[in-house]
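The chain below stands alone and is given in structure tokens; this is the form predicted on its own.
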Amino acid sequence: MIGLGVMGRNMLLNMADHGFRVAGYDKDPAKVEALQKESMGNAIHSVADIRNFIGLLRRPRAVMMLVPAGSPVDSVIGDLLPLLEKGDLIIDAGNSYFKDTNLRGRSLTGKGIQFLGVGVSGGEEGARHGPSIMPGGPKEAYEQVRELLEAIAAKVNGDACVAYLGPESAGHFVKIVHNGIEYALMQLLAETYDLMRRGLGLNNDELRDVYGAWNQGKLNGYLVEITSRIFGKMDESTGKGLIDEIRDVAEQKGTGMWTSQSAMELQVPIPTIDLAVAMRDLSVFEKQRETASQIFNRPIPPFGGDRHVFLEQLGHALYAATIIVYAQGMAVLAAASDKYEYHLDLEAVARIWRGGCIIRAALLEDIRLAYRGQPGMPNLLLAPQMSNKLMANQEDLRRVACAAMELGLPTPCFMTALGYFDGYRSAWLPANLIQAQRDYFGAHSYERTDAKGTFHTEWTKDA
């Protein structure tokens, strides 16, 4: 393991407690005697000497990377390839771009070194005890560790929260998409968050209760069940709540805008990722949001509903949100799948995620077997198990919205989540107003409905 902070360091000891005889390295010498320090009694060799590290490895040697993404990644294969040999493996397990991993994985082929680029999911407990990962690459390098890797990843009645996902950058790019959903359900989160503290007044403890009973139904998954147990946290400094204390400002480091990149370029709409990257951008611009307040004051309005009521229409809206998130995130796997010869199999792919991952869910099983009964799917919402269920709560889905609008709070991944919703089961779109648009401005010609080929109209000429 090249990489010893939490992610690297916690997968080595992993790797260890399965019986596995395993070297890490970091340039940091003071990461190197932390890992040694914390796996006494391990059969963990640590070192700060990268020869004397490859020295301690059996042949052929298997490499991974824990190290961010970018030019740390193209520095550490710049250390490795001189002191590695042919049939050697360098695996990536870090958050690279799926275009980088492409071109990494045939430059480092050419010189017979093979190249596995592994997406990695669940944090610093997922990786000390049993991550969702993600590999691609060739399938001869993954055998080679595929042992290792079913060992240390997540359970779920017994399978192994991994599975061999297809060539080149098919492992990063399935967790890129990981990522974007990931950005989307936090979101849609945050958004029940303003809802219940603003628009109804909600107290922590109430938020915690109501996030608490969520994750015991339906919405049972990672990010509920940790969104309740944030509202339980109380600041050892001020004795408040510490959610109260924390700047409302997200951090990103881009994972979430390739999802949308990536999705553009295949042409697949995913409006609820997209806006869930961009209200993170929105968060940064503080002092600008802070004027802007004032000088677009509205107070919000009390809430004049059933406040229980509500909560549940709340809790309905945020599941039919979740499965279109979702729908949107494995409609990019199945373009991506038939753009890149990826040739993934996405009930694989839901299996997988059930478990170990920050999006782990309940509703991942119900995905998994709507797509072991439609393999070939083009978009989950029209798989008869997801159709119902979102049919069943797409009514509180509306109500929310409304509510959200009259409150003037901003929903804006719920809202685009209704939209895409209604615009996909639309049999007839106005875009037919866009080509006429189109062609009079730039005369690019439209098809007709009652006539095949292509026209164009001088809009100016007299009749």
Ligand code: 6PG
Contents of the next structure:
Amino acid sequence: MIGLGVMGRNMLLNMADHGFRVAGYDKDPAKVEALQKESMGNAIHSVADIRNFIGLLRRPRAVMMLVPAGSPVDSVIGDLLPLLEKGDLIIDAGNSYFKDTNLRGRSLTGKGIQFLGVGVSGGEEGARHGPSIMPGGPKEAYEQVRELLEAIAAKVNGDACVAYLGPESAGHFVKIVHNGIEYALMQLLAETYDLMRRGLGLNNDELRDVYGAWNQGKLNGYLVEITSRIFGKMDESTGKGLIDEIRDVAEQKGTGMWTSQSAMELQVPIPTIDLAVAMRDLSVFEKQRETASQIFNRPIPPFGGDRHVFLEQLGHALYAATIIVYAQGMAVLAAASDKYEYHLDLEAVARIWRGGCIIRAALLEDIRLAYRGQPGMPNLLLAPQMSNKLMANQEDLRRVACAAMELGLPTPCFMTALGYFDGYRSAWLPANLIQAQRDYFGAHSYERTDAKGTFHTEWTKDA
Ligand code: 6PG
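Mind giving me the form predicted together with the named molecule, seeing as the form predicted on its own was just shown?
Starting with the chain above, the whole complex follows.
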């Protein structure tokens, strides 16, 4: 393992726990020492010299790296190349941009070195005790490390949360989309928090209990669970709820943005994920928001409805929006699979997301079954398992969106989830007007409903 930050260190300890003989390298001696301390009892060699590190490995070597995406990955590959031999394997287990993975894979293959781009999700805890693992690259290279990855991955009913996903950047692409879904689910939860806090005036204990109760039902999932825990956490220095001491600014490392960019390139609409990225960006404009809040001052009106009923509706609305977010994410995967020839098995993707990763949720088992029933489905919403659930909850999504608009609270992810759903279920859309406008101002031509071919009209000429 190259990169002994907490993720790399924990993955290595996880491997050692499963009886694999492993070694670690980091150029920072403090990190090497940290691993040595933590690995007491496990014979893990850790060194701060890359030559010594390579000398510890059995041939053909398998070197996994967990370093920040971008230039650090290229720099490690550059350091490794003179020390490796034909047939050795490099595994990039970080959050790399999929196009970088393609370039690296092709360049390394040309040099006789095998390369796998592997998405790993689950944070520090997952890395230590079982992440969800999304590998892509040459199948033969995967087979070399299959046993290891299956051993360290999270298990759901004994089933390892890892599957070979496809060639080249298939694994990193799936991980990017995982993170896009993660962003949208986090933003939806943040919007429910806002509605309950500023809209209904719930305190932190009540919020903890609402999310806790949701986690016991159909909304069960890791992000709902940790949200409940967050509202129960007290700040040691002030004795108040820690959440209230945290600035309202959310930054990002870029994976959500890559999901949106990639979807735009593929011309697949994922507006709820786009808005989740946008809301993080908007949160950063703290000063402007402060000024605008004075210019556009509009007090939040008292909530007029039944609070208990609204909380029920909010849970149902979140469930409906969650289904829509997964549908958007899976639709990008389906399009990428065709365009980039990944040959993704979407049932396998849902299966390995059921455990270990940040977006793990009870709903993923239903999604897996939906793809098992109809593997080639163009959109998850078309599966009866999903359409029934959505129909049963969509009215509450509307009620919540209306309430949010009246309160003046920002809920763009709820609104785009609903907008996407209403657009998708519209047999007719007003795009004929857009065709006409394009032809009017730019002679871009249009298609007709009653004849084949393309047509142009001199719009300003009298009939
Ligand atoms: C995971 C997480 C992980 C990481 C993200 C956070 O699946 O384990 O997604 O990859 O926490 O990089 O991303 P942002 O910093 O962009 O929120």
